[in-house]
Every structure is written in structure tokens, then in C-alpha cells.
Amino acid sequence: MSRNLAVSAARIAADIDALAAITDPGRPWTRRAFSDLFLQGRAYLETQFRAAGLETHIDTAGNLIGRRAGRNAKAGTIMLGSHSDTVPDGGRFDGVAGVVVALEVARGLKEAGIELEHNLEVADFLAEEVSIFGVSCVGSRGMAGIRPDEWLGREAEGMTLAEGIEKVGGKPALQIARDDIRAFLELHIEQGPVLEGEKLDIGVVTAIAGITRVEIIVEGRADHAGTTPMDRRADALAAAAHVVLAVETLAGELAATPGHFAATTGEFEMWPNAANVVPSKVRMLLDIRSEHRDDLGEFLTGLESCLEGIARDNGVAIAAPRLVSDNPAMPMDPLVMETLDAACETTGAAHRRMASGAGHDAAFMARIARAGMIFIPCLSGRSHAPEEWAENADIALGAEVLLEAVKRLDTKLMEQ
């Protein structure tokens, strides 16, 4: 479908290509937070921000901000953005597309001569991906005022996180929660196959799923693998296999109900891990993503019941699941979702509402502002891999949707 857009698809493609070229040449596309390559990418973005008429600075949390003042000094700020750092061997579009689209929205407003009541800010958040320090969403947590102080002492590659934030221009000792941001919008590739499969242009995100991780330990008994009869074993690995299948079954049942749910046995260790010894112990770490808190409770209750039966049937001991971490789901703002729906209708973008199974900066921005996200399709749902790909036409249409949403929000927020 041919569309006349107020944004430039060519500029979007040029920016994404330019950032993709700033990578470890042996590992495309790799530009990790706090690295020299990351700073080169930041320098490119800052140049483009200024060319778009934005005043730039690095805030205390280490985020790159481009600002365009609005007509009404008391109206506050509408912010758009994402992140330019990558995971190793991935990230040509993940995060990058959101930053580039936010920049293009600023360009589109400037070229159309549209002056907003609100300030407009474009943000490149620091270290959305899990960084060398083992933590993620460093910049958005800092902007929301909830980055744990103890994180600053984490060490990696000869520096602390505090020193890393200082390296990119931030001031880690001055964590300040923003109170002027009225709305936040983020575009991201879906990182899943739904939009492509349904031939849709846009996913309007309803919530960013909560992430809960639990540890399960199965205790059996080590025995000689050749001499111990099959019916006299307490094989921890055999029992653990039943646990993995129970996780898959329970998660599959909940995934078939309304709302996003997924559970993965992502880490797996066994002891003594020798070919001629019956396994005596297995440790598993489950990653559970839930849009609705009740689904998480139902899953954990069902899992505990299954564990009791598996332990009994296999002659092993299985402790109750140990909670390792628990971050509840973050719903997106109803007014922003309605505005994004309307923007899709105006631009002719086929759309649906959907939850995000992955974490994003928007989850932390939602703590201090009305927040919303849109997804665009990506090839085969692939992400965090060299094969990650999104069509430029899809990215440009997403930019057009955000541009329309910003204009609408500028009016609606003044009425609130």
C-alpha cells in the first residue's frame, strides 16, 4: 500500500545504516553500553539531534536527551525514545529503530512548522540491555529515580557502574526523578511473530509483562550407572525432566487464555555430571512472563502441586520453588493507548492491541508519566540475533503513527 508520509523513510534508513556501521566488525551488530563504540554511536546521534533543531545534553542518569521547547512553559514534556546499545551479535533494529523514529518525529514536526504546547524530548536511554555490569535499563531507572544505589559499586572491565555512568557524561551521585514528563512514547520491533503472521502494521502495547524468576532444586541420590537397577534409582535428572514438561504444560494452558503468559526453563545444571553416575542433584531457573498477576499465582500453585507428585513418583526431594526475582507487569496508560489507536486509524495502519513479553524502558517511564508503546513487525519474529530485520517501510509507518499521536496528545493533555 502506497502512503504519503510526513516523515522521511530515506532519512530513517540512513540513520539506521549509519549506526549499524558503528559495530565490532567481527560481531555485527555489537555496540554495547559503556564501550567506545557506544560513545561513537552517541556522538552520531547527538549530531543528528542538533541538526533537527534539538538542544542536547546528557542527564544525570547518563541518557542522551534532545529537547525542543514548547509554547507553554508550564505544560510539561512529551518524550519519545528508546536505546542505542545492543546485545552482543544483535541489535541492528532493537532499540535503534525507536531512537531513530523519535528523532524523525522531531524532524517531521519541524519541517511541518508545528509548534507544540509541550516541550518535546527525544531520549537515548543508557544501557537498556543487560550491560557488562549485569543490570539493565540503567538510564530509564535513573530517570524514574529508582536505580538502586548499591548498583553503582558493581564492577566490570576495570570500572564500577558509577564510573561507567560518568564515562558517558552522567552524574551518578545525583539521581533525580523527573516530574515534568506528561507522556512517554516508544516504538520497538515486536521481537515476536504475531504482527508478521497476522499481516498487521502496528501493535499497540497494553502492558509490559511482569518477569518472575524462580529456582527449583531436585535432590536425588548418586549411584553407579551400570550396576544400580532402574527401579531402585533416585535419578534427579529423570525427575527434573518431568518438571520441565510440567512447566511447559502449565504454561501452555495459561497461554491459551486471555493475556500474555510464558514460562521457560532457561538455566539447567546437574551434578555430578558424569556419564557413569546417576545424577544426584539438578538446579533449574524458570523465567516466567505474565501480563496478569492472577495467572502467575495460578501457575505457581499448579507447579507446586505437580512437584509434589513428581517427587513422590520418582523417589526424590524437590523443595518448594524459591523466588529469585519478581517484577510485576506494568500496564500502559489508557489515554495513550486510545490515542495510539486513533493515530493508527488516521494513518491507515492496520493494528491490534497486544502485550509485550519483553522488558523495555517504557516500563520504568510508566512510573513517572503516562506511557505507551507501539510494535512494528520484524522478520520471522527474530531478535537479539544477527538475522534481526525490520522493513524500512514498516519503521517509517510507525514513525508516522507516533507523529500523529504526539500531535493528538499535545491537545489532549492540555485538556486534562
The other form holds:
2 protein chains.
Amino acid sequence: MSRNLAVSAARIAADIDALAAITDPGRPWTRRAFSDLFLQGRAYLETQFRAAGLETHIDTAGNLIGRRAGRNAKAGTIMLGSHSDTVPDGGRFDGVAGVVVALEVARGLKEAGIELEHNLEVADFLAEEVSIFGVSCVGSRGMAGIRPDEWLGREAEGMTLAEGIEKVGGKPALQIARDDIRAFLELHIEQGPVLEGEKLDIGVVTAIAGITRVEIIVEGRADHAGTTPMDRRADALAAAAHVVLAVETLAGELAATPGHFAATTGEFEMWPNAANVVPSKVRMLLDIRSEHRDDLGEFLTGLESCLEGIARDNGVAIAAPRLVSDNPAMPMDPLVMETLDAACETTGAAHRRMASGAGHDAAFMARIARAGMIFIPCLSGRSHAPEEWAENADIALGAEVLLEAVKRLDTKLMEQ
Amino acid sequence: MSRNLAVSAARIAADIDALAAITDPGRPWTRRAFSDLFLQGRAYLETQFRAAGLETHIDTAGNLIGRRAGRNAKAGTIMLGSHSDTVPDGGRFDGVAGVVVALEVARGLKEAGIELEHNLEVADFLAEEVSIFGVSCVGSRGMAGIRPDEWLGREAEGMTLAEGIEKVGGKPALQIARDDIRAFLELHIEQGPVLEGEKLDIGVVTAIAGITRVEIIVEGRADHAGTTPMDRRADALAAAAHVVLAVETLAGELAATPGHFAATTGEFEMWPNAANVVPSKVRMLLDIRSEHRDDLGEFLTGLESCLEGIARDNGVAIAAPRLVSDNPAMPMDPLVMETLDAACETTGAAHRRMASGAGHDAAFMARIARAGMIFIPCLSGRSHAPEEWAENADIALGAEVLLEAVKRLDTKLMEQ
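Please supply the corresponding structure for the form predicted in complex with a further copy of the same chain (the preceding block corresponds to the form predicted on its own).
Now the full complex is given, and it begins with the chain already shown.
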């Protein structure tokens, strides 16, 4: 990387290494939300935010905010950010790269002497990952005013979520949706293999795919595995095997059409699960990610038709799939996407449009602001694992794209 | 049933009802080996054995034996029997029917004033079912001299198996194979649907099928279910689904050829079993029942070939199937089978030859004696469940067949 960047790859590397060092030493790289390690990480970030000329505070939702006022008091805010919490063993880049890059953009603007019309805010969102309380995106939901009140009573490790938010400095009783944010930008590792496979620098995210969870239960009959002839069985496992393959086939067909689509049988339990008994029951939980709502409908219609045939052919009962949860896709803002594309061109980053199969804070920020995301490549698409890796040069190029996009948005948003 | 039987259907019903009443009241019908209820059941049986003119004792292996001496001291023994212990919730007929029928044959012979050349013994074998100690056929293995010594140290519910055998009156240190038993006969419910389906009274068992257990492990790759494109996955569950269907297909083909064959994927576990992660690993345990050893070989060869193709097509690793246990089939004695066929003809019982897919005490008695079994129909093939049911008339007809077979064997064996 010989480009003359406005951002410092070395500072980015130093910040990522410093945060990686703040880990449970027995299981790198672990810094879960609400833990003392998490507060140590935030203390490091706060120091760096201040050194970058940002005023810091913890907002009511528990997010760490670094802020620099803009020239135009009425212009509102451009926010950059991601999260510094991790899953257990969770990797050094997931979330962290986005926070560090946001910080570096603030430093780069300061060093270049660039003043913006808009306020600039850098955010470290609280508890993006599923935390000890079993829920995700606590901070971004709170900032968008849609963190469910009933979550506050959830208990884990001797505290409630409300007490956890207070521990980090938030005020859980005061949930107010922000209405001053004009644009939100987040950089994240792709957590998939597409950019690496296509040797691209940047993915401009078109949408955070919807996540739909569907439960399927197959009911057969428990028979003696020794005495029941093969043609007299109602084997729930054999029927469920057909279901698993139907899910894979239907999803493969939809994945080959425009727009992100994936379906996974992620949970699979069988009863009685005894060596000498023909399986009587199987429960499956499907995880379905769809960028286009039509694809989800087509999948579920096709699946129901398959299930009828499988039930008939195997002599088992399969109830209609039960919708366990359904969060539709969240499209990113067209103006922001165009700006990010243009910023890629200016910085010479090879880029493509792509949906995000994973959830991100940007999905909640999109409810209150024009939101956009860029992905950078990660090694073999690995994430949520110790071996997660992103090249520092790729992160630095992403920072350069974001800095360019901020400058462009600062102008464009004034014209809107 | 208007035949003039030498056995009493009413007495059989009374015995079965009396034993059914000796159950854990909260979960009928439960009378597990080594429990106080089990000893109550045995006390009932011992009283009935004595009333039938049998001398009773507990042998060193812990079996309850009722004995009537024959006319010819050198002729040896004809033994009838089964087991009175049950699985949890385990049914009123599995084992019990065989013990009660053996007792009724002794009563029938006594009432008819028939003296045998051979000694007659009625046996209630100890712990045929998998007991709290996790092993089966403790009493019949002991009588055959092949109960593994290392089993004696197994502990459960505050006692060792050795102490359990002592509790019921056995002498675990003195394991001696019997060598005086000339023939062993056992009646048992079929525990399958064949006789009921074909409207037959009796199945003359040709062999206790072999039981082979094989473990298959599929190793794929854990990927993010949202971000990993469908065509970039190594989904262990999808591959395992193909394995399950291959097992079903191969077994179905062999089941359609002469000789009992069945294969069941009875255990199935998946990792990480998390909704949003592509499955990385599946472990399956196959239960394979084969009357003919060649069928087992053909199945395993066919399976290995399928696994290679499945691994290749799905981008996963499947190690060669691991043999967890392998107990070959135990054929029943030809002379005994012919005698049982003839006894069916004499008593007017509609009969067929068939293998036993389940294990029985007869499989161990066959190591030290000419052994044979008859099956009687049971409702819908259900067993090891509260709804297990056999018609009393069917049990009584079975007793009649056994009584006739004993008379015939008493003569035939003297000619051998």
C-alpha cells in the first residue's frame, strides 16, 4: 500500500492491538459487554477520542460518544461508529475495526484542518453482540428509541440489564430516540468470503438482510429398531433428512437469483435419541436471511409444498412451519450508498454492492438516520472465532473511504 | 377360543394381572431388576412355582428357578423361562408372559399327570432388560458362564452389580456355566407388527438377529449462517441428511431379501446447534440388525461407498464408519424349531418362521443348550411402553404350543 492516505494505518494498527490486549487472557479475544474488561476498553477509547479532539460522554443508552461540533449549529450530526464488545473468544476485528476507523476519521479530519458543517460524532455502541442478557444491539436500539422496556429486567451474573446499562454510565429509564442524526456510517469486516474471493477492497452494503426464524416439527412413531420392519416405520429422522435437503435446495435456487438469500437448518434435535428406537420426533429451527421480501415468501411457499409431500411419502406428521421471529430487511440509504461508491472511486478502492447477511447496529440507526455501511475483506470469511483476521491495509483503506464519504456527505446533506 | 386346552387361560390372566399390580404406582408398569418391587414380584412367582409342584431356589447367577425332577436322572434338563423385570413404564407382557407361560406349562403337566424323562425347570432370569447398571441379560449370561467379571464392579443407586446379585440371592463370585440343559424354550411377545399384520398366532424364531452398532462422524465447517453464500458452505447437517437417507435405502433393499435386516440411525447429534451457525459436525450411531452375516457385510460395503460420494459432493470429511459393538446373530436349534412347528400344527396355531430383531435371554441360553423361541402377537407391535398389550387367548395358545413342544422334546431328546 503506497498510497498517500489521509489516515494513518499505523495508528489504526496500534489501536486494534491495544484493544486486543484488553482481553480475558485465557480466551483471546474476549471483552464482553458489561464486564470490567469492557470498561477498560472503553477507558482506552475515551482517552483516544479526547486526544482526537472529541468531547466524550456516555449517552442515556450506554453508548460512548465522542463529539466535535460543526460550523452550522442547525446542520445536525454525521455519526460514525460500531461496537467494541466481543463474543466469547470473539475475534479482534468484529466491531473493533469500525470503532477504531471512526476514531481515525476524526483524527484525519482534525489533522487535515477540515471543519465540517455538521457535528461529527464517533460512537461505540453498547452490547451489539448477544451479551450475558441474551439480546443484541442494546445501544443502537436505545439510540433509536426502540429498546424494549421489558428487556431492562433481564438478569444475568447478579445484575439486571438496567443495572448493566447504569454500570457503563447510561440512564436506562431515559430512552429517547435521537432526531438530529443526518447520516450514519459504519465500517465492519464482511464476516463472509465474498470480497476475499473476488479480490475486492470494499463492499458497499445495500441492505441488512432480514432474519426470519421458522420452527419445523416432524412427528413420527417410536418403534423398536430391531423388530420393526423397514417398510412399517414412521421414521421422523428420515423425514427430517428430506426436509433438510429441501431447505438446502430451495435456498440454493433463491441464492442464485438477484438479492442475498440464505437458509440454514441451524438447530436440530431428535427424540428419543436412543440407539435401539426408531426416531419419533425431530425439531428443526431454520434461519432465513433475505434481502428481498418476495424471496422469503417464495421460499416459505415452496417449503410448505415440500413438507406436504415429505409427510405423505414418509407416513409422518409435519405441522405448518411456525414463525418464531421475523425481522424484515433494512435497506441502506440510496444517497449514502452513492456517496460511498463515489468515495471508493476517489480513493481507488475496488468495490461492489452487496447485502449484509449479518445484523449490525446500522440496521437500527437506519430507523432514525440515512444509514450506510462498508465491508472490508476478512480472512476466509471467518468471524466470531479466535482466527478472525483482517489485513491492516484493508482497514486503513476503509478508513480512507469513510473519510472521503464524510466530506462528501457534509456537502451533499446541506443541499437536501 | 373354544379349544379344549391343557393349559388354563384364566390362571395365566390371573398371574399376569397379579404381577402387573406389583408396580411403581406412579408409572405403570414398572418393576425394575434389583428393586424391592422386583423382589415382591419374585416372591409372588416363588409361591406360584411351589404351588405348581416345583422346588425353588435362586441360582448363583441370581435367577429364580423352579424345578421338578425327571424320571431319568441322566436325561438332563428341559428349561422354560423368560424374565419378570421391566424397563421403566415398561409394559405388562415383555418377559412376564414368558415366565407365566412357563409356570403354566409346569402346572398343565402336573394336572395332566404327565411325568417327563427330563428334569423340568422354569426360570425367571435376572435383569434381562438394561437395568440401573446399564447392562442386559445378567442372569442368562451368568447361567451360560459369560457374564463379564468387570461388570460386577459397576455402581448404581449406592450398590455394585455384585451387591445387586447378592440382594436377590445370587452368589456373584461363583459363575459356572450349566452343562445339563438339553433344551431351552422361551415365549415372548413379538415386539413387532408382523404376526398381527399377517393374522398369525405364533412365530417360530429362526435366529436372534445380530446387533451391530456403527458410529459415523461428519465434519464440515462452522460458518455464519447469514453471511456465507449457499454455494460456499460445508454443511455437516446437509451431508448427514444424505447419510440418513442412504442408510434407509440400503437397509430397505436388504430387508426385501430373505433373512431379517434392519438399520436405524438411532442417535443423531449436531454441533454447534446454534440457529445462526452453519452446522460443523454431526455424530450418528447406527443400529444394524442382521440375521445373515453376509447382509451386514453388503450393507457396510454399500454404506462406505455412499459415504465417499456424500463427502465429495458436500465438501465435508466423513471418516470410515467405526464399529462400536458387533454381536453376530445366534441361530436357534433346528431340532427345536422343527418341534415347535409340529407343536403349532398339533394345537392348530397358525404359524410362520421369523427372526427376532430384538435380543433375548434365549440368545445366551443357545450357547449352552438347544434353544428355541416362539413369538405371540402384540398390539400394533408396541413394546417398552405402557400401551404394550397382548391378548390373553394368544398367550394361552402359546402356552399350549410350549406344553406340546415339551412333551415332544422329552421324547426326541432321548433319541439323540
